[in-house]
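In C-alpha cells, one chain follows: the form predicted alone.
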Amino acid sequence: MALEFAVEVFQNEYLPEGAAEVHAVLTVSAAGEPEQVAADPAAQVLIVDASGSMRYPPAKLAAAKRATRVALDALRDGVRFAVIAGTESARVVYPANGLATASTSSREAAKRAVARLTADGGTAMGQWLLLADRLLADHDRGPRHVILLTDGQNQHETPEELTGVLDRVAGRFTGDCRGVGTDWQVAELRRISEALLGTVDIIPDPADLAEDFRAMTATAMEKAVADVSLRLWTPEGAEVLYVKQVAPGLLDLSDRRADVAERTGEYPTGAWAGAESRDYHVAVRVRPAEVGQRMLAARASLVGPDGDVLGQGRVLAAWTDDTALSTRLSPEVAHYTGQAELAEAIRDGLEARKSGDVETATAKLGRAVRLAHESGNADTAKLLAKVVEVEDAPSGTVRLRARVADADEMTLDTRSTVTKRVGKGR
C-alpha cells in the first residue's frame, strides 16, 4: 500500500441519563512520500462541453481548448487518458480507441485533436458520463478521475434520466465539475459532483479556466489509492443516523451505505493522496445504559480496495449524572454542526431571494452572516457581503442588496459547502 492512514476520534463521550445519540468527528489522514505515489497507474478523462452555446462568445470555446491543453500537460507519463466532446451525445476526441497512455507524443497528438474541436448541438451530461464510464471500465486498478466542463443546462435529457446515469456510475470513478459563465444550474452540477464524490465550482471568466484545469489535474495526479471506504460497525440495537464528510467540504454519505456484514456498513470516500486529511461527522443512536456504564458505540475502519484495514478508531459512550461532563460540547462536533447550518442557511436564503420572499431571504442570509462570523469563515463572509449589505455581523443584521451579479450569487451557492477546517492543535 502506497499510503499510511490514521484515524483520530474527537467527541464528548459522556451522555446524560437516558440519552441515546452519540456524535463524533473522525479525522482521517493519509501520508506517503511523493515517490511512493502511483503504485497503480491513474486514469483521467477530460469532458469538454461542445454544445452550440460554447460558440458565444467565441473566446469561451478557445478558453476551453486552452484549458484542456494545460490539463494534458499536467498528466504524468504513464497515466491513461482520453478527451471527450459532449453535446446531446458524446464522442471521443482522442484517442481513436480506448484510453491513451500519456507521453510526449500522445499529449501532443491529443492537443492537435482538441484544436480541431468545434461547437454545435445540445447538452446531455448523462451521455457524457456514460461514455467516460465505458472508457474507464477496463481500468480496474488505480485512481479513475473525470473533469466535466459545461456552460449550460442539461436540456436534452430528463432529470430522471440523469439520475439513472448517476446511480449507475457512482463509485466507478470520481469527478469534479466546473461551470463556465452563468447560464448553467448550480443544483444540476452539484448533483453530479456529489454522486462522483467531487467538487463543483464556477469559473465566471473563461480566461481563468486554464489555471483551474491545471490545478484539478495536478490534484488528481497526486492520488495514490482508489476506492477507500469508511467501514462502521455498531453494536446490537444501535443505528447509524448519518455519516457526512464535513471537511474540506460538506458531502452527505448516508445514502451511500453498503452493508457488508451484520451491523457493519461501508461508505465510499473515493481516492486519496499523500498528505491529505478529511473530517467525517458520524452520528449513532444506541440503547441507553445505566449511569456509570460505558460502551463501544461504533468502530470506524478505513478499508482499502482489497479489503485490507488501513486504520481504525473507536466511538465511545459513557452515561453520567455529572452535568459538567455531559453538557460539555465537543469543539469539533459543534464547529461542523455550525458549518452545516451555515450551508443550509445560504441555500435557503438564496432560494427565498429568487422567489421574491424578502423577509425569509433576509432572515436566512442574516443567520448565515452570523454563523460565518462565529466560525471565522472569512471566505464565506466575503461572498455573503456581495449578496447582502452587512450592518452587524455578530447579530446577523443585514439588508438584501438591490442588485446582485449572477456570478456573485452563483459563486456563493457553489462554495457554500466548502468548510473552514476546525483547529485541533495541528
Given for the second form:
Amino acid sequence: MALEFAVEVFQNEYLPEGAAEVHAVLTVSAAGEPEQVAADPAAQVLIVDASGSMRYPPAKLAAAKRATRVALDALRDGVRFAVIAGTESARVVYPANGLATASTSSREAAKRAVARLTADGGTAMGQWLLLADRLLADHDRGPRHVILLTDGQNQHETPEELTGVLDRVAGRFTGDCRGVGTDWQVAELRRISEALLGTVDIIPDPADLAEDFRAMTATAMEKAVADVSLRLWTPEGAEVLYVKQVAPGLLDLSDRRADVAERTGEYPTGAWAGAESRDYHVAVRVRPAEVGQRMLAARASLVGPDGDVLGQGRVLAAWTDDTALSTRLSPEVAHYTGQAELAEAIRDGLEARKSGDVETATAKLGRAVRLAHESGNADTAKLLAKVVEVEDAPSGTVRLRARVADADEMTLDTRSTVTKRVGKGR
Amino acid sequence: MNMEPSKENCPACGAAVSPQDRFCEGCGRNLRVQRTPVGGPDAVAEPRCACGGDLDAEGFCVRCGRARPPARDRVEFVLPGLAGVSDRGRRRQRNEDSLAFGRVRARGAAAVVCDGVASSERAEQASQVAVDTALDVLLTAVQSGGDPEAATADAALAADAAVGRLARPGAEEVAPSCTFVSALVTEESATVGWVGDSRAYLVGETGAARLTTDDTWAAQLVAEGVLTEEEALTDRRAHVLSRWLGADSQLEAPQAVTFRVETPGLLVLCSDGLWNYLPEPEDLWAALPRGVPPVEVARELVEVALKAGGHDNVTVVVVQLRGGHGA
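Now show me the form predicted together with the partner chain, since the one above was the form predicted alone.
Expanding to the full complex; the earlier chain stays at the top.
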C-alpha cells in the first residue's frame, strides 16, 4: 500500500494556569499516485428507491434509471458491483448472484436490468442496507461503497429498526445518500450518511441526478485505501471531549470510538483517495500540570486496515502565566469552531421556524448569517439568503421570508454541515 | 544523583587514586582541580517520568504525557566543601540562571552565579557563558595564588566580554545579558564580587550578613534617600538593573569586598529568585538549616523559594568557610 498520510497539527499549545481543555485541528492529507497505489479492487452497490412514489412525477423514475446507468458507466473495469431496488423489502436487480465484475458486457447487462425496473411498494431503507451488507460481505478487502437514492420517508420500519441496522452496518462499508424531490426527510438521510461516513445531498430536480451519480461514482473509484482509522493516544486521566471531521463536511466521530489499548482509541474515517485532505477538530481534557510544564495531550495516528501506522501528529499542551501566549487563538481552531456553530445555528433556526417560533428562528438564522459572513462561507450565505431576507450580514440582522420553497429550506438544511475550508496558511 | 567524587577514585575515569596524587595515572586528569563541567552540570537524566511511566523517543511519558524536563530545569552539583542548586522555579518557562564552582585541593575554592536578564535574548546562554568564563579566571588565580580582588575584576570583565560576543549586530536592545556574583575563597580570606542584583551572604555562628549591594535603580534611589527599603521592595523598578554584563554594559569593574576568614561559616551566593522571599539577612538566617552539608543548605533554601511561589528562577551556591582549618 503506497498511500502515505501527512498529519499537520494546528493549535495554540499554550494554556493559562489550571486550564485543562486542549484543542487542535489536524489536517490529514493522503498522498500517492493512483497508479502506484496497489489498491484492492473496489466494490460498489447502487440502491435505487423503487417505491410507489417514484412513479410520480414519471420523470423521477426515468431520471433515477438514467442516473444509475451513468453510474454504471463510471465503474472501472474489474470493480465488483450490484444494483439493488428498494421497497419495503429489497431485491437485487443485477447480477443474479453476489457481486458482478465490471466489464463492457456486465455493465450493459446491468443497464438492461435497470431499464426494466418498475416502482411499486413501500420504503424500508434498513432492509436495503442489510441486503447491500450481505452482498458486500464477501468483499472484505478494498473500498466498499454504497449509493442510496430515495425520494421519500422511511415509512415501513421504525426509527429504532433503522438504528439497529445502522449499528450493524456502520464500519462495514461507506455510503452517500441522495434525496430526490422534497418529500424525503433530511434528518433521516443524514443519520444514514453519518453512520456510513458519507455525504447527504438534495437533488431537487431529477434532471440533475445523472451528473451527481457520475461524480459520486468517480469519487468512489478514486479511493485507494479502505478502513483507515484515526488513532488517538491520550495521557492517563485525560478525556477525549470530541473528535469531529470538520472539512470537507462536519461529521462527529466521538461516539464511534473503539478502544484498542489502554489510553488509545480509534475513530473510523472510511476510505481515502490518493490525493485527499480532510480536517479534524480534536478536543481533549487533560489533568493540568504546573506552569512551565509541557505535556503530550494527544498523539494522532492514521492507521491502515492492518494496523500499520501511516502518519502521525502530536497535540501538545504547555502551561504558562504569560497571557500574551495563552490568549492567542489558533485561527484554524477558531474557524472550525465557528463552522460548527454555524451548522448548529442553521439547524436550530430551521427547527424553530418549522414550529412557528419566529423569534428564535430569526435570532438563530441571523446568527448563522453573521457566522457565514464572518467566515467567508459564501455558499452557505447564499442558501441562507433564500430562507431569510438579510438586512445586514455583519450584524446578523435578518427577517424570515414569508414564502420559502421547500427545496430551498431542505437544501439549506442538507448543506448546513458543508464547511468552508480554513484558508490561511494552506 | 549526587556527583560527589570518591576520594578513592578518579572522577573522570574511575581509576583508583590516592589523596596525594596530583594527576590520575589512568587518564591524566588534574586531580587537584575539581569543577562543574563547562556548559553546566548535566541534569540528572531520569530514565523514567516522575509518575513511573517510560519515556518515548521524543521524551514524552507514555503514561501521563509529561515532557521530560529540560536539562537546565533542575541543576545540582556537589564538591567537597561546596555545592549548588539551580531551579527553574514554578512560573518561568526556562531556567536562565547558571552556576559554576570548583576547588583546588589545599588551596581554595571559587564560585559564580549569574542570572540571565529575562528581557534579553538567549539569557540562559549568557549566564552559562558568564559563569564558565569567570570560573576559569578565578580557579587559575586560586591555583597560582594570584591577587583575589584583581582576579575577581578580571573574571567579571572576561565574563562581560564573553557575553558581549553573543550579541547580534543590530539587536543591541535585546543583547544577551546577565548579572554576576562571585566568590574566591582561600584559607585566610574570601573575596566577593558582583554586578547587578545577585547577592552574597556571609553566615556565621550567630547571624547572617549581606555582603553585596544591589545594582538596581531602586537600590540607588534608597541610597539617595528617595525611597525607603520597604517601598523599594514593591516598586516596579525594584529589579531594573543599573549594571549588568553584556554587549551594552559599559562595565569598568565589578564591586568587590574582601574579608578575613577566621571562624567557620558559610558563604551563600544566590539569584534574586531566593532573596525576593528572604529579603533580609535575618530571614535567611531563620530559614537556614543547621548542621547539614552545603548541598542540603542549598536544597533547603531553594525549597523555601519554591514553596513561597517560585516566581523566578532560583539559584543558590553554598561554600563552607573553615576559618583557617583548610579549604
